[in-house]
Every structure is written in structure tokens, then in C-alpha cells.
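What follows is one chain in C-alpha cells, specifically the form predicted on its own.
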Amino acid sequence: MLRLAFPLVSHLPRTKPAAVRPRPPLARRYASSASTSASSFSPPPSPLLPPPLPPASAYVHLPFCRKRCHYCDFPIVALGSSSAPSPGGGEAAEDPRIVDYVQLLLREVSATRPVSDDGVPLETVFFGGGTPSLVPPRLVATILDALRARFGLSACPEVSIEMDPGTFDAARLRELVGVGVNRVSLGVQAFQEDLLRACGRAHGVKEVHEAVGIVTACEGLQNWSMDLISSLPNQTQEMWEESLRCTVDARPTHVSVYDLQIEQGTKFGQMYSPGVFPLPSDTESANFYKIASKRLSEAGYNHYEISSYCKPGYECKHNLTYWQNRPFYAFGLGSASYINGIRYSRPRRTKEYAEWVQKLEDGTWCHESRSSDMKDMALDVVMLSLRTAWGLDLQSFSKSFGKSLALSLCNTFKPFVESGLVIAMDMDRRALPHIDFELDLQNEDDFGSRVAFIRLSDPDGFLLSNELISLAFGIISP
């Protein structure tokens, strides 16, 4: 994950970037061309901190999978091949283990009190998992209510949920498009045979191309996404291609592509290691990135998040939650929330997360933790912001973090905007010439004058986030 102490140098070596699956995230996690600003679409609010508004977001935890893939670390529960739920998710594929599950996360949802008395509603849910489409949409539907009666719900919410192939049919579908979900994300991974069988997977191509069709067939659905990884084992730049080529064949409105992370205590991490045939090496995972890259931005698609592309409008809203740094509720097993700069973490075990509801309701439950200081929120505000194509904005951190400290950071990649790895652009978001970046610097009093923002470029300077966010992290917490 995050390497430090990078040595201060005009050029770095090829890396991928961190795979960030969007989560809530247990703890610091992260990881176009140089010519214009990052897209037609408008930019979202700047990460500061505190967050100016109660949580309007809430992540829900389904754990259940048919079986754990080889490179999972998510806390799950696997069901087991018959899992696979009956047409129309009726009482039969109501596994009991989901519906007790089901009703723990209710007691938590409960007994959790809403920060604000103003009655702020939540304006995403993201019910991740897991599989999160082997709950059968009553019990889903039930979660809803539950938010709803807790902290309510704005009139057009974007509700997601995962789902993987095989897991659902045209009826499920319906089902839970009809209680409110109104965005799928799809977790295809890839369009091969072989690789899917290699990495664990419990659906096959054949399911992926039956799940397609059943997702762009159902009436009122408009908005999903689909998941890709890269830099699997075995994975050639052929295989890579033609799966991007059936992606885009599909028409999504957003596609994820992750980059394969070896992640210890999994199938994988026993099996390979990082960078060793049969994965790809680093310069091979490289050249995935910037294939996926070229190839979804020529369909149409804007990269905003360094693992996130999307048709116009049709960014994640919810993922921006964390981007942004913005508060959210979390609920179930394993998952985070984020609430006036504290994170807290639920037990990854289904026996502890019990006990941990009933201490909730009991009002005996103690978090230790300690709230973040403005080092942690600088640190935070830039590793997120420079995910993202609308980069950092060098007025409001000027203004949170003080001059001195912007001033710095833009000393410290006053190289890379040189070779175009960094972007600085103005007030309009247009990019600019290094001579203007330099100009702004040489004046203390006068910084900011003509750089309003700078952001990595695409791909080269998303490529090297990891060791660009770590030269930053130097520089606020040396």
C-alpha cells in the first residue's frame, strides 16, 4: 500500500496504483491528458474538514457470498454452491443465516442515534458486500425501511447495490428495483473462462453474459455499473483487451477496474507473490492501466477517480462520499462509519459483531479512538483529493491548513508539473504552462494568483499516486 520516504526526484519508476475497491475506509487507504481541465462535468465540493453537514450516506454490509474468491480479504460468509436463489427470490432462498443476519443489522440500525436532530435524509445507500444480491429483496427492502424510519430519505436517493452473475434472475431484479434500488454494480471481473475458474469466481462467462442482459433489459434501471480487475494470473494484454472491448459493448454507465493486490491471509496471497510470473509484472500491470484508460476514455467514459470511469452524470454518488472525505453511517459486519472525524469499526466476526449490537443497545459500548488532528486531515484531504481528476484545491487548503504548508506541497511537486505527471490549472480549471506554476511560487505573498488546483495526470500521474501522495505525507508529517 503506501510506501514512504521516495526520495525527491524530476522522475520516478512505473508503478500501479493502489486498488481501492470503495469502502468505507478502516483506515488510510489509497492507493486526461495535461492539455485541459479534467472534464465537462462539474467538480464536487472540496474534502475539508470537519464535514460541514450531518451524514447523508449510509453503507449497509451484506457478507453473503456462494464461496470466497482467491483474492478476497472482505469479512464475509460463504453460503455455499446452494445459495443460488430460487426464481423470483422467494421464501425458499431465504437461507437462515441471511435472515438472522438481517435482523442483527436491524437492531444496529435501531439502536444507532442520528447525529443531527435536523432531520438531514440520506442521499445514497450503497449495500455492499459480499454479494449483497443473494438477500432476497424483502429482506433488502426491510433494511430500507429501517433507514428510513431512522434517519429518512431524500426523494430520489441513489440506492446500489452489488450483484454478482448467477446470483440473481430478471425477477429478482425487478424485486428490487421495485422496493427503491436504483443502480447495480455489476461484478463481472473478466470476460474469460479461464481467469475467472483461476481466481475463484462462482459464476461463469456464460453467466456474465446472461446477467448483462437481464441488467440492461429491466425497465427502470438505467444506472449501473460494471467491475473489472487487472493483472491477474496468467492475464495477457489480449485477454485485457477483449474484455474492455465487451465492457464498452455493454453500455454501462460507470465501470471500476481494480488492479489485482496480493492481500496476505487469502488463496493468492499464499500462492503468489506480487510482480512474479504468472502475474503480470509491474511494467505489464502499467501498460493494463493505461490501456483501460485510452480505451474507456475513447468510448465516451470520464475517468474522475483513479479507479472510476463514467458517462457524464453518472459518477457514484456515494463513492464521492469518501472521496470527498464527507461523513457517512456504516452498518454491519466489518464495516466503518465516519462521523465528526472519528471512524469507528465493527467487529469482523459474526459472534463479536453481536455482541458488539448488544452492547449498542445496551448503551455500554465504548469506542477508543481519538479524533483526527489537522496533520491526519491535511494528510487525508490530499491522499483523497488526488484520487480524483478535480485534484486539490490549493485555496480552500491554503485556508484549512495554511499557506505555508500549500506552498510546500507545490515546492515538493514543482518537478513532476514540469514532466506532466502534475497538472496545475486556474480558477476555470484550465491546465497551465510550468512557467506559470514556477512564477506562483517564487512569491509567498502572491501564491495562488494563477494556480488554483493541481491533479495528476492521466495515467502517468495516477500511475505514480502512491509515491506522488507519499512525497506529500512527507511534507505535512515529516
Second form
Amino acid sequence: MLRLAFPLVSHLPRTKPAAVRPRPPLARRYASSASTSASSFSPPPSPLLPPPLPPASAYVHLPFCRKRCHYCDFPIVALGSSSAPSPGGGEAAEDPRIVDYVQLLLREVSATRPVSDDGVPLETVFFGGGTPSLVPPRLVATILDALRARFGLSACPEVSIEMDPGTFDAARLRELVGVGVNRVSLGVQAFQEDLLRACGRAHGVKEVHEAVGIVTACEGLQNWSMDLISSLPNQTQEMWEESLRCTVDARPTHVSVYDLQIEQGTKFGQMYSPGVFPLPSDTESANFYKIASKRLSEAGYNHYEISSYCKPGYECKHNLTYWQNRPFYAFGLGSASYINGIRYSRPRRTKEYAEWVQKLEDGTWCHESRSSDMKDMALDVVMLSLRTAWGLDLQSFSKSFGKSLALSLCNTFKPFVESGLVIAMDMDRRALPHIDFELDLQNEDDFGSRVAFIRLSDPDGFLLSNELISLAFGIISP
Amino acid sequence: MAGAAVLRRSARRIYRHLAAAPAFSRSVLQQPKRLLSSQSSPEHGARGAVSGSELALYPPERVRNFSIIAHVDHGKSTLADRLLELTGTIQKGHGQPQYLDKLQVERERGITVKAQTATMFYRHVSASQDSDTPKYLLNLIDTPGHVDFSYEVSRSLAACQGALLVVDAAQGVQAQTIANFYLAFESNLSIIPVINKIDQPTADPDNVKDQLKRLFDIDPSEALLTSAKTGQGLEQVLPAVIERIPSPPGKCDAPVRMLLLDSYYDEYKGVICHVAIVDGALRKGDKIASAATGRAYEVLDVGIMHPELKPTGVLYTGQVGYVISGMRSTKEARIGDTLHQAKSTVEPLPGFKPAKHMVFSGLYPADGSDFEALSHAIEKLTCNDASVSITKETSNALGMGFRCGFLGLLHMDVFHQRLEQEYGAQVISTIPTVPYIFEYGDGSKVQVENPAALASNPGKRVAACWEPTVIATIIIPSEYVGPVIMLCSERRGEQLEYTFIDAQRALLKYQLPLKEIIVDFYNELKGITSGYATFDYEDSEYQQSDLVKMDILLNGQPVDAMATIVHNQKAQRVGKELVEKLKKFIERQMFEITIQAAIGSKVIARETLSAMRKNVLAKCYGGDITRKKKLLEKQKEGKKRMKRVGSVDIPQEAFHELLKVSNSK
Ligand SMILES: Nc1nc2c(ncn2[C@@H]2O[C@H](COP(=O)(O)OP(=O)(O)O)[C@@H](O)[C@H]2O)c(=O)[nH]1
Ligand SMILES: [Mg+2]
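Given the form predicted on its own above, what does the protein look like in the form predicted in complex with the partner chain?
Following is the full complex, with the preceding chain placed first.
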């Protein structure tokens, strides 16, 4: 029972995928209990951890960049401008730092024990960075081979890779597709020369257009994402509209719109403070967010997560793993895994990471990080699912964490359902008038007879997600 | 410093720790360079025991009870130190300066809050009979230097027959000099003027003599010139005390009768009372009773403060000392009360008054869950300060707390500070208020100690309102007269007097509503006079005023803890200021917030705080949700610290900030 009810998994609206490849019914595997539990008034489950599910996703961190962007606080290794990729990625061009790192990473993969022996294969693999496109395709292939050998790969896995304009040519992309990559996430960020320079990006607008050309022309690659950043210093509304127009024109299947966060310890962190010129004010940057939501929706994209848009059926399956609170492996510098209910972040420095891999191989490493308890799980579920348009599945939530907690959450959100920041929906995902919602909350027995989901509204609720989610945190963990 | 830890203990017992705490910094001592020729009697050195039979050697003729009165910083405590050293009561360099100021707040602010008392023995070489050098028992009864404690001062003075009026030779007569002089004068004390700090380069003792003559009609030849710093002139002080101050009156053979000067609570010994024996003698084992409460006690221990508690088993007529009698709380030991032989009925000594609370404020735990801790801290503190009145109250914004009544502003500040320093309690206090009286058309009257408790729409006509006033004395260099007059009239003051005390300085007397001076008046006065003004005040009558209750509303909901009573003509301005200030301190929330000041149902000031636009983390984070989660947890904790009215979260700082505006300008 628990195993089925938890983790909270919600299938996304199952409009017919436009993808050319058949897609495995990923979400359905976990979703079966939702419809059978409507009449169940069983007491909340005792706070036992659910039996772990085997991960079906793997994140692989490839930390290399030409140089660090001014906003970036990820664990990366800056190679310097010397290491421009040679077309075709011949042996001679391979940077020993990359080769050594991949070696280390392969050791981590083989030292990692699969969670199940019943052979649940990987459904998604995500090469993130850094700039993974700087890694020669041959090495990417060795990693995929290692993953396949260790955990198995499903018949049609989603294999994504982050690529930056100016780091690849058509041949190199073809090669990547040849070794199994089938989804590209293109780090464009902006379509204005000045903005790209001001961010410390290693490419210009020309490279952006070239890269878009290469990706769209690539045989066997239908699924690609354009990544943009809003609220950059000196960015105007006109520039933002322009970037969105160019994006729509390029017809990616997916768009990620990140909102610039000024992080401590970054160059931007030293130069700027949020909301203060030349950064846009809160009002302006909220406006950018709303414009993106409007323009991209008009162009046929679904705003399925706070910062993610896709053409119907093109959700990033790998990222859905995160938002649905499902387990995933992770490999490489600074990467975070979620296995057997335990979240673990690897060391962010190469030396410590190497030492850690050694310990892993020696079997002398064990998790220091505490495993999450019921409360932590509930926090994760709320925090992650409220980022999505699908929202929080109240029946599943009640089943895992108790009906009264679900009811308290709804009560907390009551004023915001009324003001429109939060949307309550019935079983058929029709929005409920707030009067009906409130009727449902009057006593615990009736609760759930109408309302089945709550989600944050687009764009106003999404824009205040931190506020709304931290309110929920106050209920779950007072 | 180890000394600091000791200081934080129960203030009155500190001297017991002195020997064990050599870390009391000696470097801060400002000892006179030259040792005075000590006339102390060796048999009563600081460590010598004093027996009851020895006390019998001091009949009233050989006893002098006096206090030192002065404007703050003119050297009262330093002079007291010197006299204690001179008589060998304390050893030089063995205590911190201002020996009698034992509370941390007293040291920090350089003020005396609690009156202290010490007994000294002194062999006096009389000018007339050089063969006879009789010993005297001198009781130095220190007094608080502030008007808030004027009742305590008056009780201390009631046990004295004389006072040293200390005046800084450079600063001359200041506001508190005048107030203290009149208190002493009204108590019929012999006054010995002491012009102190004559070592200063700017000292002008002749000018000070002129002022004393002009203001108090003191003969210039009576003034002693001293430096408590260098020791110059100090040798004249105690002879003057003996020669010019009469010995205590009192009937040695009457049943015992004594004035209760002060009391404090000691964890080990219970309540310790300081008393002045007016008639008769008090012995260990005697049965005594309180005139105020009628309760009877047995004397368990009796002795003198030398300066520590020294049991003697007996105190004779005219002597001053301590009594321990099994009282459980200082509330049983009312300052100014008369204690007397239990069997006999006696005439109570005049002047006993219950504490009068003039300033009220609500005290709430900064973190709502700490109510128990705050309650405990307040209980402990009031053990030693029975003059604070405490009642529980509940606020919609701040939860459970206490309404506290204080003798005055300083008393309130000191109480807050001691709560934080000695008991580590974090508190939010509401805007201080004074006891107003509202009379309605139907003849009913209410005293309002908490503005929130006054009905905003009483449904009946307010016939009249009264508020307490004070008479303020302000002394300033004459070039500041203009701005000070402006300030006083802004504060609704009425001028009573405007004179010059010498060529450069003016004295102003005003009647002012107490409410107008309890917030920020003194700071502003200091500000506009470059710090030169000195200020003192005494309670005066209630006056009729046009007063209204002003509510602060957030999205239509009144915030009870922010309600105030203001003068009708100032309501608009104060309301506007409060509302603007709140707008600054309340953070944007997920909805628009209207902030209003209202009198009854009439809104007099209004601000809107627009809804928050954005608080979202839209960042690529590769499955690493831990940082994001931490951020949300932090945000949640931030919300928890807020106080909430309706759906609006109010940061604690907003309450602190309102204290600053409420009444100014
Ligand atoms: N120059 C000088 N300073 C003095 C003298 N007497 C006291 N002081 C200093 O004046 C300040 C205030 O003295 P204090 O005894 O605390 O004054 P109180 O407020 O009247 O008790 C202290 O810094 C003393 O050291 C003196 O005769 N000469
Ligand atoms: Mg003093």
C-alpha cells in the first residue's frame, strides 16, 4: 500500500506526446493508487519510512567550462580558452583534465551498488555541468556504457546533455547522437551581445544562431530545450521580448526560463544587489516572468513547472524525477543523489571528490547525512510538487502523511485560494470555486470529497512560490 | 572579565564576593594620589567584628545620620567612597569605585538607583576639648539620584538629620541640585554645601558660592571645597558632619519604633530590611510588627552595614542597620513603613505612601513561547523591586504578557535593562503610557493604564479627560532659551518661571503633561542644547485635557498593542508619523496591506503597502534540493518570529520603532 502511495507521484496531463519515439509509461507505474483511494478513511500511516524504490534516473556532472560565468556558483572546473574543441573530437584534442575526471567518474559508477537486483533499468540520464559539450563524445559514450553495464538502460531512455553555443559543431553533435544522446539543453541565456558579455558567457549572439542551426538540422534529434535567463543586469523589457521572440522562432520542444539569482561568492554577488539598478526592480523582474509565461503560452508551450515550458508531451522526464520526489543516482563532482530515502551531495572540490571515490571503492565510506524522516519527506513532497502545474495530489499526500495534515495545509491556503494565488481542483482537474473549496474543509470527513489537487496559479502563484511554500513548511514543521 | 560575571549576580550581595573576585579591575580605580591621614579606629576596621556591647557605646549624641545629595555626576558616589576609605570601612583599592552603586545598570549609567547605607566609626578631634577624642558612629544613607525614586529619597532623608549637598565646582548648580536641595530643605535637614572637583582647571568655586547664595540663601562661608579625586579638603567633611548636623532625636526608653528605609531579597537569608531606629532598642528575638500590614515577625538577625552585614544582636536609638525577620517577600516590606514592638500600639511615623505608578507599559516575550521564562524573570526581579506593579494581560498581536506600572521612565528603563542583563529575557515593550482618567456622560470614571482597554467606541459621551502633569526644571546656557521654549510649548508645556541663575545660565520651570516627556523629551532637549541642558521634574496635579484614543489598524484589524492616547490636536500628526513608520517596518506580503490610524471610526491617517511582487527561486539546481529547502526553512523561521494580527505579519522591530515615535514632535 505504502509502496504504491509513496512517493507522491503525479502523472502529468497525458496529452498525446508529439515525440517520434515511443515513450515508456513512466508516471503510470507509480500512479495507480490515486484513483482507488478516494473512499479510504484509514488512519494516517504510522511514521515508517516507505520501502525504497529503485532509482530509474541518473545525473552525471561534467564540470568543465571555458571560464566561469559571472552568476555561476556551481562546482565547475574552468579550462581556459585554449581548449576549444576540435571538430570531430579527435584523441589529440582531449584535455588530460577531462580524461582524468571521466576516469574518476567511471570509478564512481562501478563502485556504486545498484539499489535493486531485479533489474530496473535507467529511464533517464542527464549530463549536466559545467559545459558537458566540452567533453569529447567518445568519453560521453564510455560513461553511457558504464551506466548501461552497471544499472541497465531501458529500450528508449531519455538521454539529455547540456550544450553551450560555440562549443560544438554539427559533426560533434552527430557523434553525440550516435552514442545515444537524444535530448539537448542549449544554454543560450540571451540574444543580446551586451548581455552575454556582461554575464561573462564564453559565446556571442553569432554562436547562438549557429548552434540553433546545428541543433535543428541534426538528424535524429527532435527534442531540445532552449535555456534563457531573465532579470540580467541592464536587461530591458524590449530585450526580453526579443529573446522570447527568437526563442519561439527557433521552435525548441522545451524552454527553461531561469530567473537570475545573485549568489554569494560569485562575481555578480560582489557587483550587484538584488532589486537594485542595474538589476531590474522586483516589479520589473516579476513582469519579465509574466511576459515569458504569456508569450510562451501563446506560442503553444505548457508552463508545467516554475521555470519550465514545453510543447505538449515534451516534459523533461529527468527533471520530473526531481519534482515527483523519486529517487535518482548521481555521479561526479558536487552532484546530489537521492537513494534509499537519503540525499547526499558529493564533495565540490576535485581533490576531496577523488578521495571520496577512493573510500567508496574501499567500502570505507558510509552516509553521514541523516536519512530523512516523515516530516522531511512531507516537506520535500510539498516543496517539489507545488513547483509544478500538476500541483499537490491531496489523496496521495493524505495517505502518506495523514489526512489532518493535508487538511491543515488546505486551511492555510484558504485565503490564497480566494485571492487566486492558489488553485484548488477536483478529480478531473477542474478549478473549484473557493466557496466549494471551503465547504470541503469544514470537517475532516468531508475533506477530499471535492478537492483533489492544489497548485499555484500561473504566473502570480508561481511568482510567490517561496512565500506560499514556506507557509506550508510552517504547518508541516512548526 | 571575571568581575563582570560577579556583577550580574543579585546586585546587593556583590560585596560578599569581592574578596573572592580579585579580578575587579583595579586599573579603573581613580584613587587619590595622596593618602589621607586616616583617623579610622583600628578596632573597627573593615574586617573587625562589632559587638552589641560596643554599639551601646554610641548613644544618640554620638550618632550622626546623613546623606549625600547631588546632581548626577557631581561626585556623590566618589565622595562616599572616600569617606568609607577614610574611616577604614572599606580598604583602599579593594572595591570598585562607586562602592555603593552595586547594580550593573547603576555602573553603566553612573546613577544610583537603589539607596544604600553604610555605617562608619570615626574618632573626632574636637577643637574645643583637645583632651577628649570621642568616637562617633556615622551612618551614610545614600539616596537614589533620580526623581523617579523621589519617594525613596524622601524616606531616606526622613532618617537623616543632615545632608551633604555636593555641587560640581565647574558645572555649578544643575536641575537635580535644585530638586534635591528642596527635598532636603523640606525635611528640615542641616545642609552642608560641598563644592567638589576643585581640582579641575575650569573650577570656579566662587561662582558656585554665589549661585548657592542666590538660589538657596546659603552663606558662602559654609561651603567646603573638596576634590574627591585628589583628596584635597576631604579632612573637613566628617568634622563638619559631626559639628553641624544634630544627633538623631528619639526616646531611648520608649518601646522600639523604626523606619523601614529599604528592603531586598537574598536567596539565602530571605528579605533583608534596612531600618533606622527612631525610639528604643531592637534586639534579636524581639517580636515586631508592621504598621502598614499589621503582620508580626520575630527578629532573627540584626546588625549594621559595615559595609557588609555585621550581626550585632542589637541596634540602639538613632542607629541605622538591618533586620532579618522571616519576611517572605519584599512586598511585605514597604518602604516608609513603621516597624514597632509587636505588643504595643504606636503612632506610625509620618510620610508612608504606597508606591505610585506613573508610567505603564506592556511587557511581552519577544518569542511568544518564552512566556514562562519571562514570567519567572519578572517574578525574580520584583523580589528586589517591589515598587513595580505587575498584572497579566493578553494582546491580540503579542500574546500573553504583563502590564507593568513604574514609578517613572528611568525606573522603567532600568527594569527593562535589568530583565535583559540579569535574567537574559528578551522583551517587547509597548509604547509607555500614563494613567489617564476618562469620565463619561453618565458620571462613570475609568483610570486607563492600557490604552487598548479603553473602548474605541464607548457608546457614551466622554465628559472629560485628565492626565498627570509634572513640574519640570530646566537649566541651560542662555543662548539655548529660544529653542527650549519652543520645545516645551510643542510639548504642551506651560511656563511657570524664567530666571537667570548667573550671568550665563537660565532656569526655566514648566508644567508639562507627563505623557509628553516620557518618550524622547530628554534626548531632544539634549540635542537642541548641545548636551548642556539639565533637566529634572517632580510630579504635579492632574489637568483636564482634550484626549482621544488612537487605534492603529492593519487591514481593518486594530492592533491592540499599538493603541495610544493622544491629545486631540496632535492626533493627526502622531497618527501620520506612526503609520509612515509602520509602512517602513512591515514587509510586503502576498496581499496589499492598508495601515490606518483611526479615532473611533474616523480614519485620520492611511498608508498602503502594495503586495509583494515576487519571491521565487527559478534556478537550475540539478536535483540538489537541500539548499533550496534550507532557504525555505529560513523563511519559515523568519515568519515564526513575526507577530501576527489578522493575516498581517508584523516584525518585532516595528514595535521597538514605534516606541521611538509615539509622542515626539
Ligand atoms: N576631577 C574630578 N573628578 C571627580 C571628582 N569627584 C568625582 N569625579 C569624577 O566624576 C565622575 C562622576 O562621579 P560620581 O561619583 O559617579 O558622581 P555621582 O553621579 O554624583 O555619584 C566620575 O568619573 C568621578 O571619577 C573630583 O573631585 N575631581
Ligand atoms: Mg553615583
